[in-house]
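What follows is a single chain, given as structure tokens, in the form predicted on its own.
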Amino acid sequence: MFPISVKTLMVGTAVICLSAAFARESKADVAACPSPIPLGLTTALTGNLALLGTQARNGAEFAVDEINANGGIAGKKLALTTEDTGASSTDALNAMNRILEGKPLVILSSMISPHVFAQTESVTKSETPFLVGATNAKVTAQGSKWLFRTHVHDGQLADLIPEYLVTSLHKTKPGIMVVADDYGLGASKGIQAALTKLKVAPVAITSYAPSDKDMSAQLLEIKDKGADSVILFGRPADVTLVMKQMGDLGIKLVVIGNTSIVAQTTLNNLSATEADGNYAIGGMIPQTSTDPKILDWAKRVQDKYKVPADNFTVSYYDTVYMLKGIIEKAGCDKPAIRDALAATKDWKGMLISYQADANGDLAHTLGIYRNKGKTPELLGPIKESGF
């Protein structure tokens, strides 16, 4: 299934690797640093993606912010360069191009994953270490040694949300509504196959494009094959859309999907009543923490950026204090940030535990959500088999 050549013998080298790295861990590797440490960032900034990419810039910055409020990495500060990719492919290529002129020590990229798709060939070409919050399943599987992924993909959402609609909700006959991009389709192949080895087959299965703004015909498709339930996959703003849309039409069916449906931007946007009960797995968001030093952590992202962090900003934050302990480990050596990447084990985040995969994938943990009215609450967490 993925180009384990290169990856797997990475990680299987890596703890050697590691061993010779931490062998020269020292102060010195650090002074041998540039100053200040400079670390890329492209996203989305503006657009109609422009929500998502902020927030995940939001979760990068304010750790940067933190660190060198906090002294830097053994005083030297962190510096980041942040680019705007826009909505487009061509556009995100010619910001990482820019990135890259600035020679970064490490490069953070966005979550959309077409963006990611167009960026990896001239990221791994120059030998940089690479990390995304992209979804797609796929993108790991691009045979980059120097490519890795903080947070869950659809992959995992794709097996997991068919496997607690019918085990646990006891629903049969799902229709499937997903965004038609790369993210939303690629999710909606995933989860056919999930529900097909669950022997359930979906009653209806759509799409919207990502500028619609009007669902009502997927969603009486939906209604008049007698579903008794919905599979929504989207962005917070098109899923807002169709969640008051099932409302206006009098549409009364569980509803489960990715996180976009408990996220605190789509919730800004519904009625308690239109909210209420609707399901989602995915990235942890912080607000349905009961530790008072995330909720406080959650509140400051908000007043500072006056945008609600969510699971990419936890995401993208805990990247970057990843990134702060091993150059502590490593120093600045490129390879050895990557060795020290692939071979990550329990590293503790503000929410999850992250460990590398053959692939580099570090995330496996997701959280299972319902909306009581307005409010998300975690249901509790789930893993990625294996994990």
The other form holds:
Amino acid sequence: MFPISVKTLMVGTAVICLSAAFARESKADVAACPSPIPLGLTTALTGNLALLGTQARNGAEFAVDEINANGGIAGKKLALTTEDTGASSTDALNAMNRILEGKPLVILSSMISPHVFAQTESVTKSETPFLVGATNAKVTAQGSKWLFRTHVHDGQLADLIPEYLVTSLHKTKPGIMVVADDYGLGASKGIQAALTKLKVAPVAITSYAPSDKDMSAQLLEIKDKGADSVILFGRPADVTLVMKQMGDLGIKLVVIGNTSIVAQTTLNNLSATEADGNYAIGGMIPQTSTDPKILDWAKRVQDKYKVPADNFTVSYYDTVYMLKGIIEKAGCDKPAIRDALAATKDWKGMLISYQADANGDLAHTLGIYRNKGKTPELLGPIKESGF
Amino acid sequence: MKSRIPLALCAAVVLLIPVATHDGYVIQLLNIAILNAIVVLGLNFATGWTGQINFGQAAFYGLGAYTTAIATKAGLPWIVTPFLSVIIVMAASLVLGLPTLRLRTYYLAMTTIGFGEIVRLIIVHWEPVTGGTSGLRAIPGISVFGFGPQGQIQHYYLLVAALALAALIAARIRQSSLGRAMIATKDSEIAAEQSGVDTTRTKLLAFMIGAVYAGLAGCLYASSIRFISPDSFSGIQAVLLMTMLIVGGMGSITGCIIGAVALTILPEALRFLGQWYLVLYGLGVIAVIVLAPGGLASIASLIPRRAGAR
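Beyond the form predicted on its own, can we have the form predicted together with the partner chain?
Let's see the whole complex now, leading with the same chain.
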């Protein structure tokens, strides 16, 4: 009897203590959150990338408004402070320093990689979880354990676009045309490397400056060198110009590139003939969904902001909801939030599931799209190898 | 003696700012404003005093920053980098200045815009060395034989000292025969030549001294911010530097500093207006240009004159 009673007593005590500890901890952690819970966001709201930054801001803000309208997190509302990074890294650093002065619990930042590169050291020093949409593959390779990315990156696109072009569309003489900024030039290098692995040599490699309005010389070079397709990487505004000028020059080649090709802002400025038949691989866009809830969400976002929701809107919207779930479980302890982000596994967002890898990349599912006239169609999701 | 009182007061305020505020954001902003002031002081040699429109100053700023970043990341001691930066920008300004400074007005402006674009394209496309559009990060900080400023406040005092030295040298040059030759060249090249001034040499020297200022500011920028990318030295930055000079007061050392500080801080101070801040910022710049053509520095001199007229 005696040994049993001691054992029972010890186990019982342990169970009671653990239960009490856990019960107190989970309750105390949420209760310890400040009210409102401060979140920071730096994104480009002015300058030549303002559209992308605005679409990202819309996603985060829409989610915060929804969460607050539904009672916040354990009764505490979220307070999102947004600062404009403008178009320069120095301004992005200023914006981040200003955000850091507000001591936010979590910081969301730009999809523009040089801005994130400029900010990473400050945020890492502040030991604040840092969630970005920046697309340069190297962003998460900086060695910051506080940095996470919730959008697909150009390293994934650079592998998947050539593979789809060569193996599924059977095109073996592509011309490459990219915007000469961090996004385009980074992608161009990756695409060339991926084509080499597929034993395909691009017939022409061209680029244009972000402010260029006439890309006919590059397009004619690609055509004259006998290309059977164009791999195009750019922002919606310049991709629109390229596709319009292809129509004007009578160049009829298969075009495949990033999601700018199927972005609503691009398609709004193209005719059905100019847009038709072009392919894109990239972050998931809501307009191609068959789910009425998602289509309704996209409509509500458009109605509220007068700007279509894009892949960044979805990504930043998901990010805020992911944080909500984490704060509900881990409370407002920054290292606990960071650890929870690093342990993310199959968290279901609006269009994809998120899973953290060793670098802090959480998005590994991309969409393959094709324009049917001015309407993008989802041909199917495609996953990064290993996921 | 009376003229030294405001200067002493200004110096006291400048030195006490970090004591009054421990706000890292404010100090960082002031550090950037000081660096801009040094670059604008450099621009003042060619544009303010010699009358040459120069949109290449941002490119020289970038050359200094990239030289420092590349050299220190390659393992060279920091103390070498100011000299390296000066050599590089002097060589670049000589190469640009020798064939082009015979050009006047808009033609020279166009050439310097072209130079800025060439530098930007080299930085963007020479990725293995410059990091391309991603820029260069984790740049080693300022260190002289193991000693260097730690934190933003120490950087602030170092940069204030650098600005004071830059302003002092500019003032001495202005008082020298070279300074007088610059002003003469600006007033009338033909008259200056008739008076024995070698205007081409004067313009070239003004251009090179300005480039050295920008190069050294770039060196300090790279080592204190510790991240550089091409967008910080673009054509937009060149226009901003020119605006700082005009708004502050072309030809005035105080004006250069006031213009740089005002136009660095103003957009940040107006951030509470959201996306409208650019509208107000633009209106503010227009207001200064229209109401005080001599720049912000001239406003102080206008006040007593108006008071006396009453």
